[in-house]
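The data below hold one chain only, encoded as structure tokens and taken in the form predicted on its own.
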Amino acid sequence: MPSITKPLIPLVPLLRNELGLTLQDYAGGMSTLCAGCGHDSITAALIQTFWELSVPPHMIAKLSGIGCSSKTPAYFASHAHGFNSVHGRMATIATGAGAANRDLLLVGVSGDGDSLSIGLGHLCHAIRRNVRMLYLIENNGVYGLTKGQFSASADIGSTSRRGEANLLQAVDPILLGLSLGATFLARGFSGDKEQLVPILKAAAAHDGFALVDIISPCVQFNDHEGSTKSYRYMRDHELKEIDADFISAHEEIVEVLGPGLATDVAMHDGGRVRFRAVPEDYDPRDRGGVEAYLRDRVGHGEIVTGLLYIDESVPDMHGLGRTPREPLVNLPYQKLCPGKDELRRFQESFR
């Protein structure tokens, strides 16, 4: 239970959604973490996003593993199920959840290092099984819990706080799920919760693994002229590729949107933001074409976000594996347990 409750004081009646639940049903606990970091952005987007979507909580299960990230889900959707595993290791908790009970929304929130250094062998294969799931990368650059390293995501070329500039390569992890065969990839940013908002909605009725990478700065390590993860370069170099919105299934939506036209936009702050309109010539459905196009902007200094990637034709770990349609979990002790006979005459279709 969070050891700091949210007190609720609304000054106007609260909306009611689908299933008769207000934002304040899809809250959690107080955060903790520094006042302004990206990652309580993200939480508002997260609550916006259920609730929009009349997700029941108890449908819910949230995953984490160690890392500023990791606090999350302590903080969204307080009647859910959740399960705070062990450093890098999320990914795999996630698969046996998924498992074990197909029905439940499983949403896993993940930090640059819990998923791109310790635990980027799990997240791999969690994409090549593609389970069906809401993995969020909370991405900073940084180990913010311990005093500000460069993590793996950390550009070549960008400084700490300190001055000192990194040497490595970054993991990105969308041309990464393009090299898996992932079926959804999305970026976007902590700060632009009208574009963040409809990604998460498809993410989460995505039919498999929806990884969405979120750009969001840490003010007290990556906050600073030379990060490349900082608010003011993402709003100088952000090109969202797309001005989207999310519709259920049953309702149409028509968008006209002039190909290949760019806009820059003066922010309050002195940042700029520049959005883009889809090329005639994108496919999101074109995986190579794709990781092609993202390559050629981080060479002009762009970052890409929106609805990058998609494939629905791939089933998802329970249609790739032929697992019954009712939840292993709802199904009677003898079915999931038939006996040593069975087992027997069950390997002997092997031979």
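Residue numbers count along the first chain shown, from 1. By rigid core we mean the largest C-alpha set that fits within 1.5 Å across both forms. Given the structure is predicted, the values throughout are model-derived calculations rather than measurements. Compared with the form predicted together with another copy of the chain:
The rigid-core alignment places the CA of Leu328 less than 2 Å apart between the two forms. In the core-superposed comparison between the two forms, the C-alpha atom of Leu19 has shifted by less than 2 angstroms.
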The other form holds:
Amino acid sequence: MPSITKPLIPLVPLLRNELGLTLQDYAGGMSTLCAGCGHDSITAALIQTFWELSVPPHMIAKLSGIGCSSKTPAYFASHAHGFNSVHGRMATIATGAGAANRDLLLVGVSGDGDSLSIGLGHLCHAIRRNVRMLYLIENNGVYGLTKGQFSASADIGSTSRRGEANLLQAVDPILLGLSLGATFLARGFSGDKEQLVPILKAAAAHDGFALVDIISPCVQFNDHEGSTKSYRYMRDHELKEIDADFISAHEEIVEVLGPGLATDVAMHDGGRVRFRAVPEDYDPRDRGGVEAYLRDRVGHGEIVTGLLYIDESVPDMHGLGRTPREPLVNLPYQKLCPGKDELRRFQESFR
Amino acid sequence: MPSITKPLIPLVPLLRNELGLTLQDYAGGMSTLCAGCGHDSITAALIQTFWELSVPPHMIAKLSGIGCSSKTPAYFASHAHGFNSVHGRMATIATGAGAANRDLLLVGVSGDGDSLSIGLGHLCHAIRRNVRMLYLIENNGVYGLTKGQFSASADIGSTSRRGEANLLQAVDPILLGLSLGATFLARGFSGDKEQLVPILKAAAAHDGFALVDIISPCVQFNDHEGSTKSYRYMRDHELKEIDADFISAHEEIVEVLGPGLATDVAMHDGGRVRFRAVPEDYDPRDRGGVEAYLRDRVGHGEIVTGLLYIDESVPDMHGLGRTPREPLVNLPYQKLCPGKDELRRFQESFR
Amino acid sequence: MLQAEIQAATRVNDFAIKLANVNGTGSASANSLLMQAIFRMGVPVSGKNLFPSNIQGLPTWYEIRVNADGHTSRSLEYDLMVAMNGQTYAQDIAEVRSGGYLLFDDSWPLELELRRPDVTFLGVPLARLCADKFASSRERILMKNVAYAGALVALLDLDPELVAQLLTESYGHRQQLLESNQLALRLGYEYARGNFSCPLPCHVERLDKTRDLIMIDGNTATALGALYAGATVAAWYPITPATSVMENFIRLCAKYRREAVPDANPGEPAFRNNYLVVQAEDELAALGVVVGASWAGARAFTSTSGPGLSLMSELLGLAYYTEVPAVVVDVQRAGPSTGMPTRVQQADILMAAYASHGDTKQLLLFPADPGECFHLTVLAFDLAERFQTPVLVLSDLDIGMNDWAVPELTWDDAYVPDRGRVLGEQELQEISEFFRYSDEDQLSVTPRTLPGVSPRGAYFVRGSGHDRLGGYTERPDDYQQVVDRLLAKHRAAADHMPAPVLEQRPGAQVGVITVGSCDLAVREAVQLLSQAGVEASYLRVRGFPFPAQVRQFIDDHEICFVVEQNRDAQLKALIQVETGAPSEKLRSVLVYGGLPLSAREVVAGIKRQLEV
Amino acid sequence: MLQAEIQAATRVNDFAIKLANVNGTGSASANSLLMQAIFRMGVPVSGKNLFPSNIQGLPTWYEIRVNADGHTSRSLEYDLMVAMNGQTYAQDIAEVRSGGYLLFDDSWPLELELRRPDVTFLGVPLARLCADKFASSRERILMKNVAYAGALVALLDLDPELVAQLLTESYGHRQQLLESNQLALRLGYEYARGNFSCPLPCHVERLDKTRDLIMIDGNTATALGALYAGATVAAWYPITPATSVMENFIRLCAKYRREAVPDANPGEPAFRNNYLVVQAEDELAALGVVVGASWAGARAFTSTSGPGLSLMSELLGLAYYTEVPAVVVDVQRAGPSTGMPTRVQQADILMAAYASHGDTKQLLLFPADPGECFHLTVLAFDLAERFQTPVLVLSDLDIGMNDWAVPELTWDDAYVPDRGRVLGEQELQEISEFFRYSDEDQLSVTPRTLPGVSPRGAYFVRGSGHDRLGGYTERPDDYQQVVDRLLAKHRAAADHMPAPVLEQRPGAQVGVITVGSCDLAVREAVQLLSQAGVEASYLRVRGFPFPAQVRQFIDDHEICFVVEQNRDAQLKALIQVETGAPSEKLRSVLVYGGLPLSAREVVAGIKRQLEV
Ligand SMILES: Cc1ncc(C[n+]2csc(CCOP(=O)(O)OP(=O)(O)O)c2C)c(N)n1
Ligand SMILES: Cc1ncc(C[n+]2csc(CCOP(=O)(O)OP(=O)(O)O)c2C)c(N)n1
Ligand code: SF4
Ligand code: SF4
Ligand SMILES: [Mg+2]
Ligand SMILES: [Mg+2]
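Return one more block: the form predicted together with another copy of the chain, after the form predicted on its own shown previously.
Time for the whole complex; same chain goes first.
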């Protein structure tokens, strides 16, 4: 039949997680992205992550803006609520959803256009508020959906399909996040699910804003030699600095790693993330060191992946707001309304 | 007479600059800001700067958003064109004005609310485009005009007049600028005109986006002990790292400074800025060093002032756009219109 | 002579004062002290703050109108001017009515050419009096205000004990300040008693007409409404004149929504906030937060003014199309653009009604005073959830920032929020499969579900084309089915909007239609017109889509004047388009200089057109 | 029989084809090759691309209508379906008219139940043919399209030499590609000739009706207009369907605005760009750049679609109130919200007309085809500068992204841009003092000055309240003076807007009013109505504020139908409010499923209401 075969996300249908759910239970609708699009690989990693974490699907809130990347929430976790909103405003909508119901696992999926152009201000302020959420930038250096214009993360000198060269410096969300006091910063590559899943698990467990920048090649408009977001470039230049291996609090199995090579970071929810740092002394909690290291590697034209920075000392939006542990949506109306008599008392000062 | 006496900006009326103009010729309308407002001091520094630089007033384009700070373009350079626009969008309007007429000296005056809240995305992108302009943030940590809400640069733990404490991390425009590849970053204090004027001169001469963050206490809503933007705090904590002394290319007089203590930086327009670095080895061209140094001082609760970072290697927006040296507004229409015959030729491919 | 006539002649309980001050000199508390005192004496009164968009140093005015019959819209006839601002002497002196009075600080001589023979000048050496008694310059500036208030207490025959009582209520906890105030008040009071024949013909006599009233500003009342409606999430970006909506909401929440945690661990906060207010980075973000919170099931709202509303346009379209409730309070100010932030208009009507590109139609509520701000804000949450759509409460600066005498706010403890059609876990178990945009009720509303409740309720919201199952579509029929239902829903909402306030006059051939803070002035104008032989019926719209009464009212009258404060006749345009009323029957009375409306302007506007 | 009747019977030069494809398989070039060939044969033709908001894999359609009389709006009756998408077989087969044809790839058998007895199925083993001749799967996919085009050349009796010529024009510079195309074309052609009786009754015969026409899409024409108008600064943010406006502008500038620098230093670029296009971070920024550039004296513009327009709302108010020219091209798509980005509506009319809070009224231009896109874009710059205000060019997806046959664009080299009232250095010397908002002309325009020209021309622009001198004000009179002039200016602009296109039919009691891309369908409908005995006059608005002819037209007819593609009758509403025309005379015909309009829909909409 003359139609394009879509990449079927390979699922192992029989394994069950703690909730008794199979990978299939975390699947979504059929992708309408281009065959080979990096975003589909990230979708697969997300499915794997939620399954491994045994998240009840309906506790996931999937949010996105507009773009090819922002379509992907339709392709995973059909049993989760999803909100494909407008271009660039996802962070604000997620902030509201999280404010109302802190029990939701907010999963924001965005693109580099969505997050670094039109939505840049909101991203910065969501970082500042430390909204507890997983915020993915499916970063391909282009506006995929509008057919290949440079985004703010396009590399200097990379050329578009039309042959123009980008002359502007790329916005690096990791460096940006560091300058704003972000509490969780990681970078992955859509083509490397083995590294990505542990990063996503760590991000999901972080009690604050977890920004994951994922290099995700656009096969239509940016998978060419001029761009660092292409597969070819990634395969040559990717530098796996850190392997994040997430161990959920529920199962205490720890991968035995060579002594002296590992750094353990405790998560607020009791989970722990273990890092195997390729540079032996890499410490994702040392902001100065992280900054210097990243700068250095960027200077060498390298892309550093892994869990790059984490600070668990900052309370999230709800901690700052001193809200109850119970989601605000669950508070009964009686708790919220001061009632008739109080209204009368209150008005005494208005006479 | 029962009215409030405004601070009259002290002008020395008889001295004339190279254009034969007096300071008075760079003055503006009467300020309607509060007596003692830091913004008025910055206005005075701007008047001094333009006078010293002998800028023809009508070549100055003053732009602002909305806020007390954004009102100040009305208080200097009456003979310059001014555009008091809408909240947060000044950078975009300046970008357009600069695109049209690159001969204008664009002077953007903004507040921390205007630039770091609503206008943050535009500020970041103007930095990225390296629009040639002087961009001032008159930074008081509050929304002055709307009566004292915390802005995004309010210090953690500072308390407002109403007694609430700010719990969010401050956005530091200098660190932000560094992460985005800004080409000129400086910080001044409204109370220290001696340091400010040379900084402004250097900024005006920079061939790209010159961001000057100026701590400017709001006497009404933020001049109290809880805030690092108060006079008291500044006087106690200010750390003058660098004294920038701008020497215009037209007059070659150089202040003789102790040898070994100075760093000279050449400006694109031929001007030179000389820095007296308090830490002997401070080099505003070494991004890594600057970042580490600033982090370190911020960590000690100090505010570093002076010309903090400069990179003259990046072309400005017009350099990137390869426009002619002549402003686009001056191109005669004949140069712009391909004409009738060309239209006919062009349409041959549409048959 | 009837008592009313006597009063008119002597201007007892029927007069207006204007106080000219310098912004930032602390006159506000002295001025409201005076208004408060009159209110406590049982006499209907209003106070209008005409202030500049500035923090300190520019001219500012305060107008007090006293009227036994409750006509307290702005008067343009000033019986007494308190001229405390040298910069505006000329203008202020010119504004006193012939035969009126002017009180000024004669610590400095008043230039002779400013004097008017038909006005009595009452010089009080305020600065000198205060200089003698107060040491710091700050106190001298502040206390001058209290001193003129003291003089007015004497001149207007206000009850000194009552005023003393008010001072104690305000400053009782700060003894020194209280004493300064008492002293300053006495200085002015005694000077006036000693030097002028007190009281003036325009003065106050006790009545009993404010017993059931309170004095409150609309923004406080709006905040109370949000509190009582059970809003738990709010997001905002400061903007005049809406700022105090949220500042009050925060204050109220800190008072009423803070729950003690008795078993808090040491080091942990001993209380919990049963609310979360996000000061957003801009208005787009503020509405985004509200949409997100509402989607997740909270009652959420934001407050803003014109420029913010423009910025919210795209997200208003999203909420409309995805059917997410959202409450937006727009405290209107004078446009266009930044316009005059401290001036009033109702000029966001068209923009609000059709906010966003594409075919969008919003629900609007139009409160006319703080009392309605309270009740309509509560209603806004009910309607937003009932109809799953944004509801915009279009208040304005006059209502929002001035104190109004309104009946004490009441609350029915039996009130239960109308959450509209929301399926819970139980209900979801009972249906075979949930589809977001199917199963419409007679109001064309389809049930929604909330995230986190049940995997059976999961659905995917999208601002892009969708069919009745919630699926993505680009098919004409499927797309139309949904937008047609949205239109039907908007129509259905008309019957659920608050009914217009209607005062039909028997035999009236003229109708007057108005909105919002124009209310009082237009009511007074209707009376004045009647005295002048023109009987006019009155209708005030309170919600859009318009209930059928609006069209009926137009049909019932030969000609209808639409009175509103904007240049472009926005309410009239909306009525025209949406009711299809014959345009030749509708006339406009437009007053849009930015100051609160006065009956005189309305009468003039109507008479001018009736004479033609 | 008349020739026309013969043609109708045999469907020579009067038929429609629909091609069903999969997005991203390269069918576009094959389809436009066919349309192009028909066009070159001198026969009026149109091509409508009905594509999804997707990059690859979803169904997409292309419709070609051939009509000797130039009725080339969308036909809903398909004589020939080319069914290349298995996913949509059922739907596509159902859509062929009875007696029509369906061409499909019979490399795979077609399920029997899909067959229709009243349709002739033409199976061509496209995949097999291509598999034999082409090695790479990429080529096989691409060449299948060319192969069916080849079959259609035979079936429709297109001139093979002409088609070969077209291929050479396209691929001449890439020999290998050319050869593949030629081969594929031949495969299809020969298969059809060998297996079917060619041509079909619906086929093409040479005419001479396209000699003076070109085939062009509106966005390219708009870009040309901006180029010819002398725009030097542009700013944009990509959005479907407006993206190609700016992409074409960039391409055109690279071609026509690049100036060689013969004396460039080594290492320096050897050319200069006499333009600057800013790809902005969002639409707010894009309009900000345009406002800044226009203020500084450049001709500047931006292009966007609905969501972007919503975001521009606040800045549109700023430009309106500060009287800064700005040209905004809005290529409308189907709303609300994200809506259907690849579908057409005219649904931003109300939002555009009253864009922004407060009292704002914008100037609008409504092109109906690419020819008007070109000319009205040029006019937009003239009007924006003449009236110192934003001008919004409301195009739409059908005009912007489809190829239309329009008369060759012409240019008058005597054209001089109307820069409006701008004072230069010389003129400034001659006046005593310059004030920005004084000295109005009969059009209520006051002269402006440009920064950098003269210190005498300096002024201060503010979006806050200002008086006629340009000073800050909060005084009612001073404020009103300016906004009243703005209203007068808007009214004055009516006479300078392009006149409506008018076709009065003698004795017609029915009028039909329309806008934009509805043009062709409505014209055809008027003819069809006439054949059915209903004489209707035709008016198409081209600008807002409406020139007097619009009201006159309504007055001249008993009843007027307003045909537009939106749900809420936005054009009708605007006409009602702004002309004050009696609402009972206006009826709506609304078609808003998102596909280009067809005459059939218009006729049905009108007839339905005439019969009632
Ligand atoms: C307000 C607004 N402006 C523009 C668009 C058009 N638009 C849709 S997606 C997109 C860019 C998407 O880029 P990115 O976020 O990087 O996603 P990608 O497609 O590359 O995954 C744009 C500009 C829009 N939908 N809304
Ligand atoms: C769109 C919009 N939102 C809100 C406002 C109200 N507003 C005016 S000034 C201001 C904040 C100003 O703060 P900042 O930029 O720090 O200036 P400052 O007054 O402190 O100098 C705000 C929120 C506005 N004018 N426009
Ligand atoms: S265009 Fe690029 S980003 Fe979009 S679906 Fe295709 S490959 Fe992915
Ligand atoms: S409020 Fe603050 S920022 Fe504004 S003028 Fe007064 S002192 Fe300056
Ligand atoms: Mg992208
Ligand atoms: Mg500030």
